[in-house]
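First, one chain by itself: the form predicted alone, in structure tokens.
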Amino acid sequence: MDVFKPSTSDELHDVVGWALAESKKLRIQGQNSKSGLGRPIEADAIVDLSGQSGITLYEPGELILRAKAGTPLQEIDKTLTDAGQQLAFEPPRWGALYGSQDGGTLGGLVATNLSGARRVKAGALRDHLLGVEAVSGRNEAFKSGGRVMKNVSGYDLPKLMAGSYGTLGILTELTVKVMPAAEKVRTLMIAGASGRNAQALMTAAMQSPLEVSGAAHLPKVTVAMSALPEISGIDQGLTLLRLEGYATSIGARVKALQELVAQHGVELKPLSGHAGVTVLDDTTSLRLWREVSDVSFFAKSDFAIWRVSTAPTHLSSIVATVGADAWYCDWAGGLIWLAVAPEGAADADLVRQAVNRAGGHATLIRAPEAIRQKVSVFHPQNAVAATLTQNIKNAFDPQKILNCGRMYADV
């Protein structure tokens, strides 16, 4: 298969023009860290955007950063960390799920609209995307948005491009909002709460005025899969509540959160193999929440992995209905990760039935290619949504040369 690695806009237009003239289909990639995400697609050539890399604008005082689509997230992380800032939506790195050690690129992150554990407080990636520049399947360059949100007029194309998986256009440059990083991070790790009690505790924490920035629950089987020895050796399920902020306030907020936990019947005594609470420091908190966002617990397994987004109140019923081999939840129960046997249809009917009853959507994040060829990877659309999706595809890529089939057949 031909591989094109354009380093300039003119070279990219030449590639798209060739594909249109020769009726060739293109596969768009950066570091190829998410090669197993989405439906398998047949392409005649690969467009490698890793040659279009670099931060083109960074103004810490204005809280904005602009970079080319092929810029590695590691480079962006280092630049922001050196300035005491961060991407507030906590971008996950899923490369390990697909056998890659690369952290991915900014373009790949935006194309998949991935957000980590802090989404419950900071919002999704698309909420932090200020502007995009891209080349459509018509070989037309377009841009939308700007350096601040109020500059957006007409169609809000940045939000449309976020999560389009490269099916509407080839992203070339992106502008994102950045935020100051927290001075201190503390995590209350609560052992002994399970099922509905854990979900009720997370809900109460999120509804409190304490600005909880992460709420997750790990059943015992998932705890054992942690790469952190201080976590994996605990023979109980764990509920995690994270607080971030200024050093002057974090102590009082931790104390108030401990009192809230005590009101839910959990004793405030050190964790030592029995029900109780412990407070994790910055280093351990950062490592543990990285595992939560990156789905690292399942990375070395052979499980097929489902990502279910639903109302937190449906957590227990969905887990019970599917009967997964392993699972955990993030976003206070609104995001459920299910690990099932990578056989047959990877329990697709069971998962989709449970989600349809509860409301929400389920995405098959990882599975063998044979399963992804016969199972709808993304949640099936109703007739109205499918027609709208097809119309948008036709408007941006009428010859269907860009990542066609990555999300839905013929899209």
Contents of the next structure:
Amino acid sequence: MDVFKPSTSDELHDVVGWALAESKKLRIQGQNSKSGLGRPIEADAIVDLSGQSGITLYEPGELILRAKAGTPLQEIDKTLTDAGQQLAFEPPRWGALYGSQDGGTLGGLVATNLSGARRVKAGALRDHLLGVEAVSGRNEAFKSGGRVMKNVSGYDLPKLMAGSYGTLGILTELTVKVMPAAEKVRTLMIAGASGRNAQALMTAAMQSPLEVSGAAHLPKVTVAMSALPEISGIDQGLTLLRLEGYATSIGARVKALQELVAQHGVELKPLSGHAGVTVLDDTTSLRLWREVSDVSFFAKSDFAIWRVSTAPTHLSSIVATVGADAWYCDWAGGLIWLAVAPEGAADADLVRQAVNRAGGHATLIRAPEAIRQKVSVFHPQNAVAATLTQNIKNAFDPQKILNCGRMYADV
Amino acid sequence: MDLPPPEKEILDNRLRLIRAFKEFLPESSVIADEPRLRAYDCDGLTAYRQLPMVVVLPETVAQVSRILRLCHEMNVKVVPRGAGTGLSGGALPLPDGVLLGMAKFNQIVDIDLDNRCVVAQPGVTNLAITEAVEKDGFYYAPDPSSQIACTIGGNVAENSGGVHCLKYGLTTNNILGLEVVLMSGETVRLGGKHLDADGYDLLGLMTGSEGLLGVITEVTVRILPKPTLARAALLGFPDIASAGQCVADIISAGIIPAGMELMDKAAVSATEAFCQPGYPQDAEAVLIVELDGTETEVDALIKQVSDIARATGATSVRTSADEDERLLFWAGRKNAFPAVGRLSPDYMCMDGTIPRHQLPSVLTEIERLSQKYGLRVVNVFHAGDGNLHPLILFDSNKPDQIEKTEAFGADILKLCVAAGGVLSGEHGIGVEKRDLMGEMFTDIDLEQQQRVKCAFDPQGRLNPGKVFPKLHSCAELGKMHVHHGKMPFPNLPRF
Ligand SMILES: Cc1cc2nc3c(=O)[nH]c(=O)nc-3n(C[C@H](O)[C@H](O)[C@H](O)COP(=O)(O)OP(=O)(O)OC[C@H]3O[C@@H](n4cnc5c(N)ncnc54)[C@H](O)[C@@H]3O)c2cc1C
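Okay, that was the form predicted alone. Show me the form predicted together with the partner chain next.
Now the full complex is given, and it begins with the chain already shown.
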């Protein structure tokens, strides 16, 4: 298969022009770190955007950064870290899930709208995407949004491009909002609260004014899959509540959160060396929450992986219905990760029925290609939504040359 | 400013349409007589007025759906309306259009504290949502100054902001789900109580779409726990530049305040006369910085902010000692518009956003323009996020003043765009800034946006004449020229 690696916008237009003229289908990629994400597609050529790389504008005082779509996330991370800032939505790195060493590109991240644990407090990637430039399937360069935080000037196409998996346009340049990084991170690790208790704890934490920036629960099976020896050795389910903020006040917030947990009267099973509640320091917190955001627990296994977004209170019913081999939740119960055997239809019917009852959606994040061929990777849409989806595809890419089929058949 | 010319076929069908409405709507839901139509002839942009052909006030989603289907079949234009507080003319009626008022959708449907959300009908006011959950310690974050009157449906349509956007985001960052009726009469639910869309982010697309894509019939918003403590600092500066520097230094210190609002001298004296908030009258610029969070945190931060303010030249620094004082600090800012309303028979509120560091130069230029046009201007500024609200004072009874005000306003917005900003931060384009869209976007950009409109409303019947300066038919927009037979490009690097 031809691989085009355009390094200028003229070259990119040439590729798209060629595809239009010759009715060729293009597969768009950055570092190809998430190759196994989405429906398998057939393409005639690959457009590799990693040649279009580089931060083009960074103004820490204005809290914005602009970069070409092929810019490695690693480079962006480093630039921001050096200035004490970060992408507040905590971009997950899923490369390891698909056997890639790469951390991905900004364009790939935007195209998949991935957000990590801090999403519950700081919002999703789409909430931090201020402006996009892209080339449509009509081979027209267009822009939308801008470089300022507040903007109601025309439709919010950045929202539409975020999470469109390259099916609407080839992203070329992106402007994102950046935020100061917290001085301190602390995690309350509560051992032994299982099922409804864990759910109740996370809910109470999120309902408190303590600005909890992460709330996750790992059952015992998943705890054992952590790469951190100090975690994997704990023979208990763990509930994790994260606080981030200023050095001057983090201590008081940790104390208040400890009191809240105590008041909650959850029956805890203290372990030797792991009294009911432990406070994790910056280093351990950072590593553990990376595992939570990156789904690292399941990376080495060959499980098929479902990602369910639902209202947090449906956590236990969904987990109970599916009966996965392993699972955990993030977003205070609103994001459920289910690991099932990579066989048959990867329990698609079971998962989808449970989610349909609760409201929300389930995506088959990882599975062998054969399963992704026959199972809807993205949550099936009703007729009206499916028509809108088709119409929008048609508005950007009428000949369906861009990543066609990656999300839905014929889209 | 021109509206699309009325279509004769529609006007000829007026009586037939009204009769058809009356078949499925209660008597009180159809307004067709001129005295009562008058009440709907403008929104918050009162300089433009137009009687609608007929007003309908449905009470159920089924009625909304039937109204739209009927209009779709009869090829009639529809303009959605919430409370009519919009400042860009988005709800300005069309002479050959049905005005679809959502005021009767005023119920809160569900309060779900465990999932931290509220489901509301679109006609519920912004403030009513907070009021419904306040006793449980929650609130809905976006707080436009019009919050007692404006509706949540209107907020979604305009992606409204408020003074707490920098930390808590705009409407788009605080809603989880929508129910929308399309022009075809079909209903679709986007999102729900969960986070993030499956498929294309139509929820995000609908937000800020100014009533052009669908009629919102239900909104699910995220609610937040009320911070333990909020305190405000009231800071006076000898010039705008040092106030701007103070804002930059606060952010550079890694602090994201809950709110940061700047007022120029004219705004300070207007509000003082209106409600006596006690602002320093000798200052050229007054900055309010609000910090919220836990007690230890707020106390530490307010001290840090006060130190930064002194270092950047603040001539007066006061911090609120209690809740009453904090509210007093805000009283002036929150009443800035009515206060300015007392200075002049009319005013026009502009709404550009600029990169923050451009503030001093943009304000200097606005002052120059003010002299050129001979019209006074008062500036309030959401300083944290760069959203500027120059209020142009004028008298619509004097000859040429409306035209002059429009020209002055247009110059301000062009200035914002040239400074790297945008035409609207939170009020929307509507009819007011429609003809300036070309300043910000190329024809290709605008055509791409209009193709999105075609995906929802192929006949262009929903709120036409708003947002886009040129109307194209969807068939025209869909055309594409492909040059077949060109050889693959020799210069392209292939691997
Ligand atoms: C004194 C004053 C202060 C203000 N302060 C602020 C502020 O601080 N921040 C801010 O952002 N705005 C502010 N505004 C502007 C205005 O209040 C907001 O834009 C508000 O969201 C409009 O809500 P509404 O219900 O009045 O909508 P309307 O004015 O009735 O309509 C606004 C737009 O939304 C569409 N629309 C309304 N309801 C629906 C629906 N159910 N479905 C689809 N489309 C719909 C209309 O077609 C129109 O295009 C202020 C206005 C005034 C008068």
